[in-house]
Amino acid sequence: MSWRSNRHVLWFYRHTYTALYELLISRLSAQRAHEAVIGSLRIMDRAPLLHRLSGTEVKALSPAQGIEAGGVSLSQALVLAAGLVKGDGFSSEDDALRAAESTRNIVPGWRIIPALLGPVEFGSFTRFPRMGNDGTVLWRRESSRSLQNRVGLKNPGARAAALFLGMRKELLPSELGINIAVSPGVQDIGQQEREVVESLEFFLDEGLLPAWFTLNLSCPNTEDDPLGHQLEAETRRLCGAFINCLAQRSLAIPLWVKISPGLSAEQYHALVRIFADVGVKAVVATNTLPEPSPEDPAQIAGLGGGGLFESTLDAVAHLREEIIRSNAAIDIVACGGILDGASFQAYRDLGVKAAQYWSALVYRGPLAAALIESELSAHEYEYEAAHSESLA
């Protein structure tokens, strides 16, 4: 379907979906809205025929085309973000690995939102289960479209993760990328580099090839470690691992590398330098902001969605320039409020081919990248229009 077609369902989506976020879902805080989200994809997981309809429903209505980046195919520009698909916190690895072998969803969304969005990342996972933060972890900011969270990576670990998935692998997409964060709080990079090596190697002794894997370097959403900055050294030494061992198993399976915003030009330029070097594929920018959070000053929660733009573009500026100094091979996917059309815009003028998206879930809803990519390709049509006439 051309965006042409589809405008007038899309047009319609958008304005019910508007009209439900201000009747309902803006009436619950963000954290009950999220709990009930979290509630239904334990349902949706279990209806097969949702699932088929959903996928095929979605890509109608979409207008993106398939793109290639970070060494991955894409059916499209946008992919969901970690964060969402991660699963359950545990307090034990024997307690996680005893649920992913029951019939208890541990990873709730895992088959009904690859159907509904398409490409997704799942996780974050770390190498052992997180129960995060106690309390309020959720927060909106309505006047720009903002998320603030301190979730604290709450997972299942990323062997019972691995266990879950694997069990069900046959049923998993292949727009997938699984996302493996350092601990927190971890601070010998030697157990740092174990750590992660092993939750890789989980996957894959699961049988679990997803399309690529990200390493995610910076989480400032926890309680131990709220910073969440990369040193050089560190770096250069958690991404060779993580390669080296999938070299190992002579797999080609691309490693995406996500980071913080908020560094120094002189940072960014390092990073790009490491990366091409050890042969990382793209460079996720950026996680969120770490700021204030809104119940409690001396608590860092993560800023995410329209707040975090201007943060992100400035650090996806100054990793293409030294991408272009440097003549890198390597793709940058934005992640930080990309809202809408003009949002996605102006990453794409930097550059930037696919982007990942969260904040856009909650703000516009299940069609958020079918409305992303349809203003999109309203506003490339009618430049092409008015390029048209002016040469006329």
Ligand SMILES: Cc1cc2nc3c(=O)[nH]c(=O)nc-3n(C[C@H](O)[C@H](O)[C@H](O)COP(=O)(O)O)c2cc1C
Second form
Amino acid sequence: MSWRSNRHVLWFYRHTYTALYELLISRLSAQRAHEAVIGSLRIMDRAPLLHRLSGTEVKALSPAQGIEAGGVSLSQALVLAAGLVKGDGFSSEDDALRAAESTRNIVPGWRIIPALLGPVEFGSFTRFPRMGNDGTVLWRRESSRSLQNRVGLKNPGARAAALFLGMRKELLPSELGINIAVSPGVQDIGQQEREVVESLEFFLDEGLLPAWFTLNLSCPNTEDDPLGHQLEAETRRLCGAFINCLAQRSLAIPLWVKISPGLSAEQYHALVRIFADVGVKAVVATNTLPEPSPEDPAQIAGLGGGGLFESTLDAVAHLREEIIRSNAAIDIVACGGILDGASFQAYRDLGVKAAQYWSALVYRGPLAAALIESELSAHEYEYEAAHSESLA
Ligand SMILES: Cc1cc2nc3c(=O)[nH]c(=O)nc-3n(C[C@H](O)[C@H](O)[C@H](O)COP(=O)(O)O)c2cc1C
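How about the form predicted together with the named molecule, since we already have the form predicted on its own?
Now the full complex is given, and it begins with the chain already shown.
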């Protein structure tokens, strides 16, 4: 079946998901809906038939073309961003390791999400496990199709995540990124460097060789200054240590680096120069935008989705300016408010080939990437038709 006939299927899906969203999802709090999704991922991870079916069926629905970006060949331009498949929180590494060795699924979605959605970034994983923040940590802003979160890097820690995923590595997809975050609250740069490298080594020692690694320098929902790790000297040191560790093992796995929105033009320019110097292949722009949380203005919660779009677009424009000016071999992976064909097109107009999305999964459902790609294709088709008419 051609993708044009699949447009009818996507049309039906779009209306069905919109109805489901209005009747059910929007009536649950964002947090409850998220917990329900994580619970169902645990169940779906155990259904191998579903994995095979979903992969084939979903791929057939999308008009996506393969692309090369950030040193990686991707079957489609849209990648699920870090933050969904990141695992349970633990208060100690011993507990996390015991759970990883037991029959418990400590990284819900590890199996079904790549099968259903294609390329995906797992994590963020920090050196040690984290419980994340207490209370309500996720909100929706429906009017701008935004999400706000202060999950606070809840995860099982790199050692337990690596152990768990290592035991299942034959079942992991090839289009996988692993996102490692700097440890919040650690001020000493030497310790930061050791922790980032140790985290990386846990995955490599388990024989986990993803298509790319992402170093997350930009989590706004922790006790840290979110911009602290994006200072020149620290960025150079952390990225350099990461790349050296891969080089010492003769591994050509590309490094992507995830950065914040809202930095100054000079800071984006400086980051591009550092990335080019040390050999970073792509910059993931951006993480969420720090804003006061809806429940307690004294707390910060990162804004993603429609409310982030303009800030990310601005960041991408500054990054691109410096990439062109310095002729750097770095791709930009846009991540901020990609919710439909038009928002993705705005990034493509700035030379972006690959992008990541999170909020679109909530507002447009599991076939979000196929919908966005189909809206792009429809746009291109209309453009071509109009263009050929004007030429005739
Ligand atoms: C609930 C939630 C958890 C997230 N956790 C992480 C994370 O652990 N690491 C990370 O790099 N980004 C994380 N993010 C940020 C997303 O990866 C993405 O950068 C952000 O949501 C912007 O994309 P969007 O506009 O498509 O939502 C998280 C986002 C949400 C909504």
